[in-house]
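Listed next as structure tokens is one chain, alone, in the form predicted alone.
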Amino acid sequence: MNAEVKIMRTAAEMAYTDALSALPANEPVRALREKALRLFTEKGLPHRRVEEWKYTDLRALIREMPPLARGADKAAIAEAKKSAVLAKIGAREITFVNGAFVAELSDLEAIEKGLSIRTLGDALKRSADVAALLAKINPNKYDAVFALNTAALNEGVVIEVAPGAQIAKPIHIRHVVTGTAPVSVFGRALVTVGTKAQATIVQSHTGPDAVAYQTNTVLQLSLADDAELDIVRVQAEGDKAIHLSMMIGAIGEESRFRSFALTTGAAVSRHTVPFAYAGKDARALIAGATLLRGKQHADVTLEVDHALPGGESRELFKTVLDDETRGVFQGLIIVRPDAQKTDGRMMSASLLLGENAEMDNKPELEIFADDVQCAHGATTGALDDDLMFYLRARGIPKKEAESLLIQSFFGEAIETIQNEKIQESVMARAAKWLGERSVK
């Protein structure tokens, strides 16, 4: 007689699985929202025993879902109109409130030629290329923020750079969270760039303090041969936030990506980045810097899968944590057989200010080639004892001496951006968060 093993489901499980089985789907991505929902019902929430999930259990940490956000009224866009994450940078802004597209917060006037920006929405009712592109690129294992987002797929933005095109002004594809009561929203962003086009993408995401919203969005990039991409994300959601975010991508043969993640913001984060090279000799850039206080929780967890020969890959993160934090870098660089002359290296470096501040870091490399450079490495320390001494005997004050130190230690991350102008405001982002800081 064999018992059968019933298994429990949390109530934010079923309340996920309730809200968005109860949406309307567009007729290209029902069959693909469908299995998404499918596979998260049947899986859940990952948890600890989940490996690339031990350092942040979800289904302890949510225990509800708040009600999926009704779009932005008046008084949210009017409220949006206040949030500047990144200031002067030039860019061409695409504006989401609470999830939905606020067309006069947004510039889609005189679009540059070999550059289309739609709405998710409109993109699947004008083109059935669009929901087949949705569907090219999963991840290779179950990931519940991707399930979640997919079975919840709807509206987003879709940015397609046509071959050849240099699009020199950046797209700034901002999130902005309003309001006092607590929300659930998500987003999809679809980023195709044509063989030997070049463009930069910013993504900021902002929201209210002492909401406990939460924000679940997908970054999908797909880019030909011979094309240039860089990426710039800001992350600064409310203290009660919790944020689940992922970009995915696949980069075409002799292609150039790069990629920066600046987080400061939400209770709890997760940013899942699996990344593949398409094409013989890419090569990639992936840095990030997490600013951490309080009792924040930040995952970033990396997978670089390195399948063809002659890629390139580097990776540097820098994490400072402040109080009672934790942060987390989980970061995998896989080589292929058939990917030999790859060189790959990957580091986290960890600064910790709080004497309760943990950091987890777990570098891993899978080599199956025997024609390779790689390497990873992992450190975690306090600030330089000597060298704020020197600082001292000069007569610069302890607050504005830690924060030249630490200012200095994640400097090196945010130098990795190309565009002058988003570097500065990133930094200065950056500085906002250090004049905060109280020192102890």
Second form
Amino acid sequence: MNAEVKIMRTAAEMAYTDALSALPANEPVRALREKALRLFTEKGLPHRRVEEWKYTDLRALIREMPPLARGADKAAIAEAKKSAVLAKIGAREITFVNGAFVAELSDLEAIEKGLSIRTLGDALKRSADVAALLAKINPNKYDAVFALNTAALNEGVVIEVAPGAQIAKPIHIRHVVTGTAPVSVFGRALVTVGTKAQATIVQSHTGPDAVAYQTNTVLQLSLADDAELDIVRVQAEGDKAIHLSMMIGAIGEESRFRSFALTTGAAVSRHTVPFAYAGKDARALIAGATLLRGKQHADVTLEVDHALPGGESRELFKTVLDDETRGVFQGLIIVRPDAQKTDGRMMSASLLLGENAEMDNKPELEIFADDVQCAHGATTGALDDDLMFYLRARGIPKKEAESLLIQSFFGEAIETIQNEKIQESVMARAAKWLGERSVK
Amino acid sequence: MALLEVKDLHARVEEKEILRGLNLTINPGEVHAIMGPNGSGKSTLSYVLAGKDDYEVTGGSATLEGEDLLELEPDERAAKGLFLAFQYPIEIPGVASMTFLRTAVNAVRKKRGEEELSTPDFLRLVREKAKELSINQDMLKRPVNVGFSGGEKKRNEILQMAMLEPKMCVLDETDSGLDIDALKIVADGVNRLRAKNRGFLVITHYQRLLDHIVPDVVHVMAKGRIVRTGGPELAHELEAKGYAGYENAA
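Please supply the coordinates for the form predicted in complex with the partner chain, as a counterpart to the form predicted alone shown previously.
What follows is the entire complex, opening with the chain shown before.
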């Protein structure tokens, strides 16, 4: 019998295909975008039968696609001005409002020697290198969410640190969504750090509550030999938003990479980190704290790929789940046959505060080399009654006692941030989240 | 008025009745000791007074300066002036001792209608009290009780007691796990806090601690109630004869 398989597409999937195929042709990346769109149209949104998306069924969670954001008008810029996330860290700010670069909210004056910051739109017009860099990642390599981002490639930021340059001042890429009508926002950031160069980059995402907007953002990182990079991400989207993000990293020989991600926003979020060791003896720390309340759903998925010898990886994620929230941590460490002397340690710890909260942990090791040290751990628990009694017996009221214990729980992850001002600022945001908690 | 008044107190853990009609009156300025064999309910009494969740009071009353303790949350009891020095002080990873102490002191001061201590005043006070207890500053930078020796943990309990200025101090087997030097430091710390408006209830299995903290009244507890009361000489008698005669007295 001949059965013709007909793939049913959801309204949202069809809307994405329509909206993205109608985008104006951006010549240098046209072929790449078309390929990505075909791929997305074939695959559709990831759903629960796709192993890596088992706990975050996007096909069910995304019912419709809001129209593409049309950039930033005066009102949007005025609104974005009021949003101040990590305003006191002394960073050079580069601001995107509804996906569009806003010069008046960006500081591109007196750029340090060895640092180059361009908008992706500009860079594509002027330099074939950037298009080549983007095309280096075949849209087929990752999931349909990445294909979608590639199909929408249009705007973003390109940051390059020349070999040997030490950029002390942090660079803060701000993504602000404004207004009361839901929109879809896409963005791509490309960061390359040259040999023996060093930089700190902060990325924040904010937007209005009660608006079902969508963000799809990709941060593409490349570290040359002996380079050093710190990334701090703050995802504080509005409470009805859907936030899909990827941090794709490739690090060179003896390079040092540290990243931290604070997640407090969005109704549904997924942060995917495919991370490759492209040189030997490289070290990376991938950390994060996720604080959830209401009915939020947050998914962190890591794939750390050791292909060369002597690499060290540390993953530390802390998840606090209040009310009826759902957290997902999937962490895979791959150690390929040549990656001898790899030292990998992964930890996901979660604190369940809400009786109906749920955490799914899926740590995995795939080891093909014999002389390696790898470990992973996952814990899930409630606040300890004995600890609570001890604090309260010293006169500390219930809410404060809980806050102290919760803060000490996620503090360990926040303390991995090297820059003190950024660490303080992130801690203050996390403390604010605690302050807003209601005690049951 | 009595400082602490416990009347016909009954309490149980799960289905097991542990306190079975306990009576105890402590007046301001008095130091009482409760001695008794293992399992007599001594630690249960301390937890019930401090308000631990696992214990259910099934009858009787306990008041502090006439106010019903049993109705209050543990932190409210602490604010009213009840302090329990734990037999096994809890380790709190990730919470610095200083932060913990300061949060506790200011929470209690706030509830008592006093002003919160400024940072310099707080630090001065901690330094002074810590020095008296031979607690060095490095210890206070570490998370609460994490990596502390048995002696350090007990000294830390007395430091907290000194900082919180309670009216009624309950010391639950504070001597357990201490060598003689540590015992002396702890006892000296407690003796310094003796005052005419403050009461102490020292729970111990051995007479040893009572050589250093000399009580006004000694009680013998067995099977959930006080079965004998006397002066300091009673502790010596128990040391000589043991608890054998009391095991079945209740």
